[in-house]
Structure formats: structure tokens, C-alpha cells
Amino acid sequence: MSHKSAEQLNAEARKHLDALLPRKDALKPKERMAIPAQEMPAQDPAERRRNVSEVALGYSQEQARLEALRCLQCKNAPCIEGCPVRIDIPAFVKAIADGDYQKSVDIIKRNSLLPAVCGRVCPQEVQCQAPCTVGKALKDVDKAVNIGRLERYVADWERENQSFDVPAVKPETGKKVAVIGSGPASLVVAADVRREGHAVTIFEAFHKPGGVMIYGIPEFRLPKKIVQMEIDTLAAMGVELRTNYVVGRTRKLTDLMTKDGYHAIFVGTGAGLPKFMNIEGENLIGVFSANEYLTRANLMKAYEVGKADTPIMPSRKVVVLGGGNVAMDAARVALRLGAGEVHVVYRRTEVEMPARVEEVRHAKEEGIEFHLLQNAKRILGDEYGRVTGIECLRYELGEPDASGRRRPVELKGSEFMIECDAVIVAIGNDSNPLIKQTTPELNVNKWGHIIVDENGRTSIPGVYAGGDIVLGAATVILAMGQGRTAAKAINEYLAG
């Protein structure tokens, strides 16, 4: 990667734009595809390794308009088919090309309440950008129109220009809805149900709302002020927020209806129960779940050394087990917390990694080392019970498994050691069983995920669910899509 400065990238975009704008209506498809895909300005890797400021700096106005001109405005709009909430992508992109940013963000917000969030953390390369005609014609998904970056641009423009209005709320209906959890699915439900005039209360187990967007995703990927603005908008709409409230412990789920008078409930508690590998040494001092590590660093701001009282173990050499976005987040946070070396160990190849390509690239640029086709066999410790290293095995890829990815097959006798003083396990999450344990009539599958119909209805009348508690670990936009579906069903249920 060239690591051109934001100023250089903007100057190049302005030069292209000055040549194209006077004749944009005459641009032919071949001319549009000849416009270079706009690189995202980013902090220099050497600098960002030791700060938590946002890595990707966002397009300039010139870059955004030039990137938008690359869109062919296909009549069949395959990009919309790839969007879980079916945003009218050609229309919002065309509005950017025309310089009408308010129109652009208004189009997005017909379908998505969190464009600044989705523009930063959603995997557009496997969703809306995957079927993009430009990318297919150029035989490279990286050269598809950068829809996510354009979404982020107009969302940031709206925030910087303070041009947003609080959504209108219909007259009060006298109906009450409880929303359990405050992640992306829950925020969508709260907004859509409140708009219809129903009273909405969000119950959040943590002391701060926002769910995985607050406790899981680091500041350098998603600034917390962006999430807080969405929470503030809900408060301005009249949504009540109750924190430190654990449904299933503070109050049973069904008690909210039978004792507290709620007419409907949405469960959006996420998948926050960390998985472990069940190998020797996982109980040693210095072994963390990625959930705990990231929660301490993000929600409790352990990175503010000297300011925050949150304890987090200072580590010299960290090994992260896993290959998803959470593994990349944990590795990059460990670096920013002062680790001299960070190693990611993953049992397949980079092709099979579920992490976003951009996150893997950023991690590599920051100096994180990747050990592919390898996995931990056991974790080693000293006489005081502290981690000293891991013993790994080498693997090769066999036939595809149920996920469609080739199954890793261990190579007998290939054991080797990696010295370390901390191990972060980032191999996925299960659903927290608390609500199911205290609500036996709620049907779940063998993984503990709540079973719902196509409208988000659970086995209990008036109770709906969506997001990771239904899907398992998924993306922000998929959770939002489920929230929108459930909200529509809740509004119809209350109207009936």
C-alpha cells in the first residue's frame, strides 16, 4: 500500500474531478470504469500503533464525488440485492455525484438508521459490493464502487453539518414495549416502534448502552461518539433507557409482561458468551477471552493509562487465537496497550479468514505477525501459574466442512513452540443462556439461539427476537435487518 497522505489523495481526486464534472452527464460506462477506485486516507501505520484514534480518516468531498461517478447506475441494481436492509444504493450514490449530500443521506435513512456505523464496520466487500457490475467487469471486488466508504462520507457530512432532525413520533398509543439489550438490532426496533407512538423502554445489562458497538469494536475502528449520537437521538424521541438491568436476573422476561404491563418485548441480547478451546492451560494467568479483553479496553477504557482505573495485564508478547474481526480487534488493541510483539495464530489460510480484508491489511501494516495453518495444542505456564508460551501444531487443508471452508487437518509430529506472556482466545461466541434458563417456554436451538419465524416472532406470544441471539455472531447490518423486520411485526401486533 502506498500510504499517500490525505492531501495527496485529495489533490489527485480534485484533478480528475475538474476534468470530469463539466461533462459528467456524457460519461460513458467505459469512461466511468476508467476512473480509479479511491483509496481511503488513513493514519500512518507507525503512528497509529500507539494511539486509539480512528485509523481510516474518511474520503474528502472530491474523493467522494469522484468515487460516486464510477457507479454505472445499473437498472437491475445488483448492489441492492446484496444489501441486507435493501438501501437504494444507486440513488444515494448518484446524489453524491451530484453534490447533494442531504438527499443522499435521506435516501439511506429510509432503510438504515446507522449509516455512520455501517459505513465503518459492515463487510461491504461480501455484501453490496460483491455483485457490483464495476467490480465484476474489472474482475476485482476491490475495484467495485466503494459503497461503504460513500455511506460513511454522507453520514459524517450530516453529523459535521448538524443537519439531522429527530424522527417524528406519532401520538401516544398507550402501548408499552420492552427492548432487551441495546445493540444494533435493538436500536432499530426502539426507533421504529417509538415512531408509531408506543412507549419504549430499553433494558441494558451494562452501565453504558450500545452493545457490541461499545464493548466490542475498538475506538480506532468505530469512535464511541458516533454510537452515542444514535443513543441521544432515541432519548430525544422519548425512549427510556435503563442500564445495569439484567433481564433474567433483575427481572424475568415474562414478568415484564405479566407484572410490569409491557404489551410486547424484543430480545436483542446478542451472543456474548465466549467460546474456549478446552485445551490444557486455558486457566493460566494471562489467558483471556477476547470478549473480556476488549470490554476492559473499549467499554472501560483501559487504554487510558493513568486515567482509567480498569485493571488490564500489561503484556510483552501476545498470541491471539482466531481469524475473525474480533481476533483482529484484539490483536490491534494489544499492540496499542503496549505489547512489543503480537502474533495471530489461525488454523486455515488467509483465504478462509472470516475477518474483513481491510482489517487484516491494517493489522499487517501495523506489524502484527500471522501464523497460518497453525493452531494451539496447549498453553504452557511457569510454577506461578503464569503463561510462558503455547505449543502449536501445523495443519494442511482437507475437504470442505459444513461451513464450506476446507477443513484443517493436523500434521502429526509437527509440534513447535511460540513464547508469549498472554493468550487471547477469539474463536467465536455462544448465546448467553440466562434468559432461556429463566424462561423455559422460550424455544431455542441446540446452540442456544432463540428460534423465530420470518417475522421475528418467538414461541411466546408478544415476544420477538433478532440479531446475534438469533443468528449467532453476525454483522451490524444483518442485525439491523432483523430488527427492522421484528419492529414491523411488533407494530402490526400492537395495532391489532
The other form holds:
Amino acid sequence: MSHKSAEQLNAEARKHLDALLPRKDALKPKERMAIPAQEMPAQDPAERRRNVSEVALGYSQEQARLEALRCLQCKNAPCIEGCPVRIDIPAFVKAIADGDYQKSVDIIKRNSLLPAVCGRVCPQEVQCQAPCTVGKALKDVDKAVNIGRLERYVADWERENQSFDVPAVKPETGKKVAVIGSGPASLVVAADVRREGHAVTIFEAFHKPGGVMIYGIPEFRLPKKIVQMEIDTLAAMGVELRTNYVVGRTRKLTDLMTKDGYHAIFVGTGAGLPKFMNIEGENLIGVFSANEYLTRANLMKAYEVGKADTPIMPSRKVVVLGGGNVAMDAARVALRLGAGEVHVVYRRTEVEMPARVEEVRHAKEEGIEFHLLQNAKRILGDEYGRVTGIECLRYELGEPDASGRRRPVELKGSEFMIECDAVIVAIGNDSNPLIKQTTPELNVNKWGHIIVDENGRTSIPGVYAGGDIVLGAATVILAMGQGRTAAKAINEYLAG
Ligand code: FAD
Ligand code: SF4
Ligand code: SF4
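The form predicted alone done, now the form predicted together with flavin-adenine dinucleotide:
So here's everything in the complex, that chain up top.
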């Protein structure tokens, strides 16, 4: 991957665009496919590994319009099938090619409340961009139309031009809805239900709203001001926000209905319970769950040395266990918190890694080392209970397992050591258990996920659920999609 500056990329795009724009409607498919896929300008890896500013800098107007010209406006639009919320992709992309950014963002917002977020964090390469005709014709998914980057461009354009108004709210209905948690599923429910004129209160356990978008995904991938703006919009619509409020502890879920008069409830409490490996040494000082590490860094701003209430002491050498987005985030945060070396240990190969390809590439560019087909057997410590290293085993790939990925098979007698002073366990999260523990009437499956019907209805009348608490650890866009479905059902329930 080249490291051209934003100015260079813009100048190249300008040149192309000047030649193509006058005949944009007459461009033949072959000519469109000959336009180079626009590279995302990014901070230099050597600089960004020590700062928390956003890594991907966003397209210039010229790059966005040129990228939009690559779209073939396919009649069957396979890209739409790949988007969980079915955004009219050819239409919004065409509006960018026409230079009508407001129209473009309006089209996206019919289906998605958070385009600036999804444009940044959606796993586009396995969703909307995977079936793109351009990528297929060029036999390279990286050469598909960069739908996510275009979505980000217009969403940022709208924010920077402050051209949006607070969405209209219908006259008050006198009905009250409680929304528990403030992640993407809950924010969508709050907006869609409030628009119908119902009073909405969000109850959030942390002191700041936004869910994983605030406490999990780091600033350098998703600037917090973007999420905050969405929350400010909800507040301007009249949504009440109660933080430091743990439903199940501060108040029982059913009490919100029977004692506090809420007519309906949405549960969007996410999957924030970290999984551990259950190996020797996981209680040593210097072993973190990725959740704790990222929450301290993002929410408690542990990187503000001297100011943070819960700082994380810089480590010399950090080992991260896992291969998903959470592992990549933890590794890259560790680097930014001052670690000398960061190593990711993953028991399969890079092909099976669940992390987004772009995140793995960014991590490598920043100097993070990958140890593939390896896993921790135990964590070792000194006489003070502090981590000194991990004992690892080597693996090879066997037959595919239930997930369709090839199963890692341990190589007997392959033990070896990696010396380190911190270990971050990033092997996944389970659903938050508090509400189910304190609400026996709520049906959950064997993984503890709340069971809902196709409209997000739970086993308790008037109580709906969606997002990671239903799906298990999933994605922002899937959580939003479930929020939209549940909001529609809540509005119908209240109208009835
Ligand atoms: P969440 O975002 O989990 O929010 C739930 C909220 O509920 C939290 O704020 C929590 O404090 C609150 N809560 C919990 N229990 C209670 C209670 N009892 N009372 C009150 N409040 C409560 N997805 C992507 O699409 N792309 C990515 O790149 C990506 N990267 C990720 C990186 C990390 C580090 C993590 C952890 C996840 C990532 N995800 C990513 C997944 C994505 O963030 C989640 O799927 C999504 O946020 C789920 O949304 P949600 O609305 O279900 O809940
Ligand atoms: Fe693609 Fe996500 Fe946007 Fe849908 S919401 S078009 S999947 S980036
Ligand atoms: Fe455009 Fe690709 Fe969608 Fe076709 S599949 S309409 S080329 S984005």
C-alpha cells in the first residue's frame, strides 16, 4: 500500500475528474471501471502510532466524486442486498457523482441513522462491497466501489456544513418508553419512537452514553465527537438521558413499567461481559480483559498522562490474545499508551482472522507483530504476582468446525515462551447478564441472549430487545437494523 499524502491523492483525483466530469453521463462501463479505486488518505504510520487522532483522514470532494463515477448504476444493485439496512446505494452514490451531497445524505438517512459511524466501522468488505459488480469484474474485492468511504464523505460533509435540522417530533402522545442502554440499537429506537411523539428516557449504566461506540471503539477509528453529535440531536428532540443508572440494580426492569409508568421498554444492553481463557495465571497483575483495557483508555481517557483517574501504566511488551476487531483495537491502543512492543497471538491464520482486513493492515503498518497458529497455554508471573511472560503452543489447521473456519489443532510438545509484562485477553464477549438475572420472566437462550420474535418482542408484553443482547457480539449496523425493527413494533404497539 502506497503512502501518498492527502494532497497528492487529491491532485491526482482532480486531474482525472477534470477530464471525466464534462462527460459523466456518457461514460461507458469500461471507462468507469478504468478509474482507479480511490485510496483513503491516512496519517503516516510512524506518527499515528503515538497519537490518538483519527487514522483515516477521509476523501476530498474530488476523490469522492471520482470514486462515485466508478459505480455502474447496476439495475439489480447487488450491493443493496449486502447492506443489512438496505440503503439505496446506487442512488446515493449517483448523487455524489452529481455533486448533490445533501440529496445523497438524505437518501442514506432514510435507512440509517448513523452514516458517519457506519461509513467508518461497517465491515463493508464482507457486506455491501462484497457483491459489488465492479469488484467482481476486476476480480478483487478491494477494487469494489468504496461505498463505506463515500457514505462517510457525505455524512461528514453534512456535519461540517451544519446543514441538518433537528428531526420533527409529532405532538406528545402521553405515552412513555424506557430505552435501556445507549448503544447504536438504543439510539435508533430512541429517535424513531420519539419522532412519533412518545416520551423517551434512555437509562445508561456508564456516565457517558454511546455504548461500545464510546467505550470500546477507539478515538483513532471513530472520533467521539461524531457519536456525541447524534446524542445531542436526540437530546434536542426531547429524549431524556439518565446516566449512571443500572437497570437490574438501580431499578428492576419490570418496576419501570409497574411502578414508574413506562408503557413500553426496549432492552439494548449489548454484549459487554468479557470471556476469559480459563488458563493458569489469568489473575496476575498485568492481565486485562480487552473490555477493561479499552474502557479505561477510551472512556476514562487513560492516555491523558497525569490527568486520568484510572491510568494504565505503560508496558514494555504487551501480548494481545485474539484475532478480532477488539484484539486489533486493544493492540493499537497499547501502542498509543506507550508500549515498546505489541504482539498479537492468534491460533489460526490471517485468512480466518475475524478482524477487518483494513484494521489488520493498519496494525501491521504501525509495527504490531503477529504470531499466527499460536496460543497461550498459561501466563507466568514473578513472586509479586506480576506478569513476566506467556507459555505458548503452536497449532496447525484441521477440518472446518461449526463456524466453517478450519479448526486449530494443537501441536503436542511445541511449547515456547514469549516474555512480556502485560497480557490483554481479547477472545470475545458474552451478553450482559444483569437484566436476565433480575428478570426471571424474560426468556433467554443457552448463551444468555434475549429471545425475540421477528419484531423484537420478548416474552414480556411491552418489552422489546435488540442489538448484541439478542445477537451476541455482532456489528453496529446489525444492532441499528434491529433497533429500527423494534422501534416500528413499539410504535405500532403504542398506537394500538
Ligand atoms: P452496545 O454498544 O454494547 O451498548 C450497550 C450499552 O448498554 C452500554 O453502553 C452499556 O453500558 C449499557 N448497559 C449494559 N447493561 C446495562 C444495564 N443493566 N442498565 C443500563 N445500561 C446498561 N462493530 C462494527 O460494526 N465495526 C467495528 O469496527 C466494531 N469494532 C468493535 C470494537 C470493539 C472494541 C468492540 C467491543 C465492539 C466492536 N464492534 C464493531 C461491535 C459493535 O460495537 C457492537 O456490535 C454494537 O455496539 C452493539 O450495539 P448495542 O446497541 O447492542 O449495544
Ligand atoms: Fe455498507 Fe454499512 Fe453503509 Fe450498509 S450501512 S451501505 S453495509 S457501509
Ligand atoms: Fe454501483 Fe457496485 Fe452497487 Fe453496481 S454493485 S450499483 S457498481 S456499488
